[in-house]
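Below sits a lone chain in structure tokens, taken as the form predicted alone.
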Amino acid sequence: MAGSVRSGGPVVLVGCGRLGSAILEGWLLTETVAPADLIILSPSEKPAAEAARAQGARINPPLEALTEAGVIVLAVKPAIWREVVTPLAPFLNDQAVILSVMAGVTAPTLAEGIGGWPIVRVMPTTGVSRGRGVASIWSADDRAQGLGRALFEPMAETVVLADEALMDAATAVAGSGAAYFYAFTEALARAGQASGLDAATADVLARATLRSAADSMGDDDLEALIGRIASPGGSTRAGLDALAKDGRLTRMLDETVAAAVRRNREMG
């Protein structure tokens, strides 16, 4: 129901870039936050923010409006968060919660730069814009964690992490994972071309297969799903054996996730 999140005041979205816009669109789509309860701070005009304004959200009001805020959602680039947040901090009330969707910026770092407000970190995917995202959540504060869940569960499949140190790995798997699947799909289409398909046909088949596989997956055991398609001695099993030869698929993904984890930590 619209406005169902009880944050103790307006929800302030700081930053309306690609991820911030996706979050905003998801809130409006799922009616998680009523537009009248939204304050959006953005240095430039964004279509998602303008759509929210048309429904009653406030865009770049005087900073005094932040004294009412229940939660401040930081959706800016990690490299600039300090310069963005510093002017806001004097206006925040004692009960506000800081919710960060910035990769790599830890809660102790945020606390050092902002102050003593409760902090919850959330790493969502841009699929939240369609109400079909994924979000990893961590907080040492129960109320802050509850707010994070309330803001994201309506538009994402969420997991609550036991330790903040796991956030970088969760980000590397889920936050970055869609790009890995897209890259695999592109490579699959090119492999189809190498085997004789024209480019357009290979592209349609690869994309449609990814969508079909996602729709069919559900919560079933992954090995069981593979087994339904890969008959012993069949062509699918031959392809899977090629993928797994000398452990190269596992090794490649281990290296991929590890590289993303390293970069997340560097950005923080």
Ligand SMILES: NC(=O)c1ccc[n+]([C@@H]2O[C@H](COP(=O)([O-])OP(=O)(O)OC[C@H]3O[C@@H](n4cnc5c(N)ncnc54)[C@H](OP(=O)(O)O)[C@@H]3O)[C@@H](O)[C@H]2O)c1
Second form
Amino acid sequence: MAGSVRSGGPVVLVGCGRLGSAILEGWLLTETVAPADLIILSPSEKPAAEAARAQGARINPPLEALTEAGVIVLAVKPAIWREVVTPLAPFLNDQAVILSVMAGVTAPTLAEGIGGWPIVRVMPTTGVSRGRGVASIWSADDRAQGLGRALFEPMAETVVLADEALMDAATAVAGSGAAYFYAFTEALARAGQASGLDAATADVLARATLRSAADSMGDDDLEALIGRIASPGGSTRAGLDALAKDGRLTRMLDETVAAAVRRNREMG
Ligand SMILES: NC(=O)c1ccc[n+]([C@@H]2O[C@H](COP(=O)([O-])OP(=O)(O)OC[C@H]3O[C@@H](n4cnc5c(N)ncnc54)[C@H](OP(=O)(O)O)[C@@H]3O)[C@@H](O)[C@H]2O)c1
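Go ahead and give the structure of the form predicted together with the ligand, now that the form predicted alone is out.
Time for the whole complex; same chain goes first.
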């Protein structure tokens, strides 16, 4: 995997904040990119960048170093990307690929600011830092898409989207999803308290249940997983029936995801 990335030239990470650091840590952990092939551009010192530097990565070298770059990973805030890429563009070679992890900045918008290079959009979660993220990938260009996959598959479960417009829905499910599960866990703990558990016990039980459920899930069919816990006429089935009464679970999540999609579109 590292070979395919290396063959295109160094990987340039622009921005080493919350997500940029997570990506960097994931690449090093999974040995996706050799440290010597990494160039990191960051206005301030970051622990993840310093750890990469100790292994051979270059931090803020003269911009001439970018002439060899195979891929430029844009991990800055959407509000400032234009001013960030403008000084970099003159140094990029014809074969470079632009990989953006910025939420809501579409490929046509990117092409206005940094046109002429293939673009791949990737929407990862910060779980990539532990090699256990989720990433949605879209590109109109096969080589750019392949590079996006090579860089993220080692540290994330990835899906390739057929249409860029689906990025908003993928972000609403995967990018926001962990927060929905945490909110559900919090509500489950509160419900445990309402049924007599003390707060600390309810919190431990709800969190441990989420962890245990995630561990046991694998790729099994979800109905089959439910069926293994909920026997007909049993207490879990009674709980599930209450959860789904009059379609409220489906309706609630439809509304949740639709609201996040709408907000993603507004911000784009
Ligand atoms: N965080 C997530 O979970 C997540 C998930 C999916 C997508 N994203 C996307 O990832 C991008 C970054 O988000 P974030 O949460 O990581 O934000 P962040 O923590 O604010 O990181 C942005 C980084 O950009 C750096 N920066 C500013 N000007 C720069 C320049 N001229 N050259 C190089 N770096 C520069 C900042 O450096 P200083 O710290 O020195 O100011 C900062 O560390 C956003 O576009 C966001 O939409 C984030």
